[in-house]
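Have a look below at one chain only, the form predicted alone, in structure tokens format.
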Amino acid sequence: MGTLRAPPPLRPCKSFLNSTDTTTTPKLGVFSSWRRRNTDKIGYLTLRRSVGDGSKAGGFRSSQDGSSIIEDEKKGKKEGLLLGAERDVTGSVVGFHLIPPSGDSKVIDAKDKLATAREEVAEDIEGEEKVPTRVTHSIVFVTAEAAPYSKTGGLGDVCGSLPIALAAHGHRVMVVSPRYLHGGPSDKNFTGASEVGSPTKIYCFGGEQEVRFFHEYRAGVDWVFVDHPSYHRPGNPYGDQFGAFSDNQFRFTLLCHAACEAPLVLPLGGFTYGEKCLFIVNDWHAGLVPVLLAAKYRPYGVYKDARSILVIHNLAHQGVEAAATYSNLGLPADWYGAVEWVFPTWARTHALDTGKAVNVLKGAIVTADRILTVSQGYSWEITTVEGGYGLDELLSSRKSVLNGITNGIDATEWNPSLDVHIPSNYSIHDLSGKVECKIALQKELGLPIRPDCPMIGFIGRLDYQKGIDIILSATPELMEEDVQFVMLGSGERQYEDWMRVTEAQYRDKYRGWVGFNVPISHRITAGCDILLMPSRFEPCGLNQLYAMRYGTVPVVHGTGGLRDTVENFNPYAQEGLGEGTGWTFSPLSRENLLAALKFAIQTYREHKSSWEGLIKRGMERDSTWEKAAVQYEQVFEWAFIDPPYEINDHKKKINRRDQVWSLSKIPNLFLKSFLTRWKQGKFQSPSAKRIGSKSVTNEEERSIAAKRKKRLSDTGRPSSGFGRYCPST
């Protein structure tokens, strides 16, 4: 039997992330082709990619019994070899052996082990160009909400659309979320789900909890719902009219434990997902999953080849509770350091408060194999003092595994040529329907019917993050312009009352719809000319993507995902044809907001050709989940390159290449830099720091800092202005 020579060294595949290339990715064969060459003494194998149809000559065809046929290009014949898999006692593939055609009993062994869930690629000695490959995985999404079953914002949209896009790429995908029953019309969303498996025992909160699983197979995805009495109550997934539910830690701890059990016990499609899963955990509600994998399962040989990816949708919410609740999480006693959190002195409630707490999101950041945010800009902002909410230095220490991928949108639901919620459909080739949508919206809201009048829209929560206070201060001057302004949203009572008062004051120019209504949001998006989004921070933002899809020009504050997705209008580029899809302004202020809006209004009135270019460039932008799914697949590949989170001798240290962190010290990492800046009065916006501004202190900021410091010394508690730096629950 001949000797096998190792293939040439592997080279990393070109990254899809941070690439501006929007060309179509070549279709890849499911397998890669092998080419066998013979010499006088030894033979060797090289691995090549096949681009295009795998059934063509030179491709790699799959036989009916699961083995693969290798073409012998050297001889130029159709004769081939069978590639058989070698498996261990658990069924895992550990190697391959080559079986010659029938009649020849020789078996050529190749003992090189394959990387788990990853296709290894070697470059041919002829130097042919390498193309990224795709490997399918068993993926488990863990989330507090998933549209259309449950939704309060962007998290529900992401976890309702991304799994479907990944399933279309050949991955086996499960989504695990609670089975919310609110006693209202939304309960009918779960009517298609039926109970699967048997009740499962979960051990947490000092006792035994029993959960049931419900399952629905839809759009190529296994939708699994965890059923427990704590999910059956009026309100939304997180609270009701009286505020957040007091037992949210219990409800989402239960979700995390159930999500870890689901791939092992649920026979979906006839068999379980098994241990070789890729967990995608979303925000703090699912943040306990990576910690459980490392503390509860891997020490006993379970999920030893699984990986976890943490997706941060909003760092402001971290799942912080009192330290005494640690015993409720179902973790070993010596794992307290993984979630330990200590508040700085100024953020404590009283003089005797020790500031000790548990922070679920912090534990997820420490133990996850990769970390993602929902935009590239936000992945940078969370490593700054201003945007890190106390976790900036910990996140900075994990920059090597931190990336951002901009969310996509559902191209079926948000399609002006198919939308059932708008009165007239239109497309980039025929925009006449958009004018009809504008007229219909004016009629519906009781505004004067004026197709030539610029109409500005706002859709979102009425709270501090969304910049409602800036809109409030700018509205009187904006109403002096010949415009119409429409707002849709709910939130803080003071802003809801302000909308009602403003509508009564400006009957012919302003309308405020308190509440949220999906059909109305579609009609506002289609009927308005300009969409306003002055958010203080925005991890991704979806409304600006919807607006561009519908030919509505966004005017946004340049932060996070808004800066990434909206290209500022430049009328002089492209030899006067212009470029850009909207207007961005920074820093956030009333004056800058009004200036950007006035530029947009002037362009709408006086430069019709430029305005039409803005509309068409926005509608041409690729914001689909297909583009995002390709980028997620690149991160999946990276996640399996390194070994999973390891604990040596059950000591609380992270062993990841050359980095060793003491978990007990991590909670205080941010204090030194933050308190130094605070005492000096140095506060700098992320936008200013990013562009390299050297001027970070001015007299006004020093004055504000001094006043806040005085209030702190008088009251013993932080002023309200520092609330945004406290990790939020």
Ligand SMILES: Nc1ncnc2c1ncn2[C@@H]1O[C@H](COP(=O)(O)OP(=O)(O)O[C@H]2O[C@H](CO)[C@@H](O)[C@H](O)[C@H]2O)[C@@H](O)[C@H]1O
Contents of the next structure:
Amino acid sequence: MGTLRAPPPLRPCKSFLNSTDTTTTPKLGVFSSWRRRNTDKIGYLTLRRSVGDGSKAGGFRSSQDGSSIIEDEKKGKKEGLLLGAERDVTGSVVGFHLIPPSGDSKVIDAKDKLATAREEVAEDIEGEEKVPTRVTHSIVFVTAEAAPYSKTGGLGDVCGSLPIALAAHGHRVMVVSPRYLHGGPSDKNFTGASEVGSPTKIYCFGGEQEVRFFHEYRAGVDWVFVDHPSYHRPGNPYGDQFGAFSDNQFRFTLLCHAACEAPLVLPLGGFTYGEKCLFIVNDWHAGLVPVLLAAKYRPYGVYKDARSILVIHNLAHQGVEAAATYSNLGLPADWYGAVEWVFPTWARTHALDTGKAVNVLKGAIVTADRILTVSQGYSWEITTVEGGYGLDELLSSRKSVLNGITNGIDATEWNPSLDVHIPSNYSIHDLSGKVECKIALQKELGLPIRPDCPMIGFIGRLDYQKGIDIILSATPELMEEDVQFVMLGSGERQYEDWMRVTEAQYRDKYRGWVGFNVPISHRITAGCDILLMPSRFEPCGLNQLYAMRYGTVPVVHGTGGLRDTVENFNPYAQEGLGEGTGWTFSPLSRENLLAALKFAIQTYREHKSSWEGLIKRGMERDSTWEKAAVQYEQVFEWAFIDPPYEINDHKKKINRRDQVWSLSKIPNLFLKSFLTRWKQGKFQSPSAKRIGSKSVTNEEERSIAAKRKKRLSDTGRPSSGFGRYCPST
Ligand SMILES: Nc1ncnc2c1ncn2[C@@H]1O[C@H](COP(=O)(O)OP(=O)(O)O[C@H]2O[C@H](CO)[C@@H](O)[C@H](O)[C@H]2O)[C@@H](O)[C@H]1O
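Since we've got the form predicted alone here, give me the form predicted in complex with this ligand too.
Once more the chain from above appears, this time first in line as the rest of the complex follows.
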């Protein structure tokens, strides 16, 4: 956890390690600058990349095995010389250069599988120019959704834009997600992708499944879509009007297996990604990937140098299914402990319920090399009982590899001066278009056309996370004000119905748009003056970032990423010039929400210059991916410093458990106290002692249950303790 700090020491390239002259080998951390100072032959080194259509891509070229190719631009292309071993002034080999006469690059050392490429711009011989060294990786994103191909929320946005930002930094990036065909207009999103490689067999769910891969190269990224009949059905990626699909465990198990195969088998742009990849697995849907790397591949010497990073966008969804489904996952039998989940007694449904389940996200937390959340605030919240959804202790035990990086936004799609979905474009220098957007929105929704009336917007999933129940309770009082309120969302049926009823009740003030509609979401973001986000918890939140960029002032519950990104308004700061980009209220309650909204409305009406300041500070805020991409790169470096999760780690933990439970190994001295404690119910079953399982005594369970009961009676809502009934989506 904590902030991202100084970069780790640089790692030497393989060719350097191959040097036979070890006497002059510099220390790793100083290799780069040492090399620049002492080598006068290196010239200007860059790495060329070839992905998809080689002519389109810049950067470095990857070999079939994922290795990278280094070219000497200055000399190689002109002279076509085979430079061979490069030596410094002391005679030490510092690198190898293979420059073919054609100017084409060749692999330096295919055996080395040097997937980590190095882009170095050496300072000139006099040492005047200092340019940073950059390490590039072969990155494989695994995700259930990626915009614009598929999107139901923020996960799609992030996985549609972060890969592009990382590719722009020179990384070779692949995104693997399902090829959903719902039989509607969204199917055309996949028409740009064509079949690549040959059908691949996946072994899971007691049989053999065949998946096909489709590929599109766009914006510097290889978009790979896994095709299987189970992804072809009406609805959205996770369910339809009847609820979540019952075979989601199967569909996302398939995705994970296919994603592990893709870098090995797909010749994208003529070259596979190879084994030395960095998997970025998003949420539980992709959570099986790090477990597969450790359990299925590494024991056979495959993916030994790969690393995985788990990105948690929403801890509330963990992919929990009955323990009996373990055999479906395609994992070796002795890896059950990695995904095993035991619910506390109070959360079990009946007397014979043993509480045993498999929890895919837990498996990912245990086996991933690093863990990221989408804001720093949330990375702390998930280690607390309130925000941990039963995984807080496990996550706390992994604090040393847990960081938070605030999401960026796609600054091309969400740009008021370019947005194709809004009727008038505008910018911070000329806000006149914003009023036109407001008038057009009022017209479109059939509301009275009143440019001076404060207009409040809400966009999001209609569920408990987003605090819809608080909006619901506050709306009657809000409607007493002279305001207009627009909501766009879909989700729980009761809230959708409430929106329809409220619209009928307040015809001239309220509109509820039930459904998922991206163009409307842009028009609400641009046309409203205030965006309301009373989320109960919010890992990052993107709508407040979009709102600020569109000069719409956010009023948010101060939690997770909302607290990190919205600065509370202070009218007295900076000698009356003001400070802040919106309002944050806490704790979450109807009264606090109304108070914050009323402050905002009053400021809008009575303090025009303060309002303008709020708008401008929000629009000036840098929410692009650039900053986040650099922080991600820092975490990549850290991931490669440590060895990957090994089968040995797993075995050690299993053995430790066996030792605990082998009575012969417990000295007699402790046996009595052990048995006494056992009778008191202070030990759980052996399985509960396995890797990362929740290990609480019956007494603790009872006290947690009592606390929850009290909280329920005090506040009328359950705490976010153990996630007994996490849905699969
Ligand atoms: N009815 C509708 N019509 C059109 N567009 C709609 C819509 N409902 C939602 N959207 C869009 O979906 C996205 C929602 O993103 P959020 O980050 O607010 O929430 P979400 O909870 O899905 O994401 C999770 O992952 C993201 C990404 O990490 C985190 O920011 C977040 O906190 C976490 O809960 C936005 O682009 C929004 O405009």
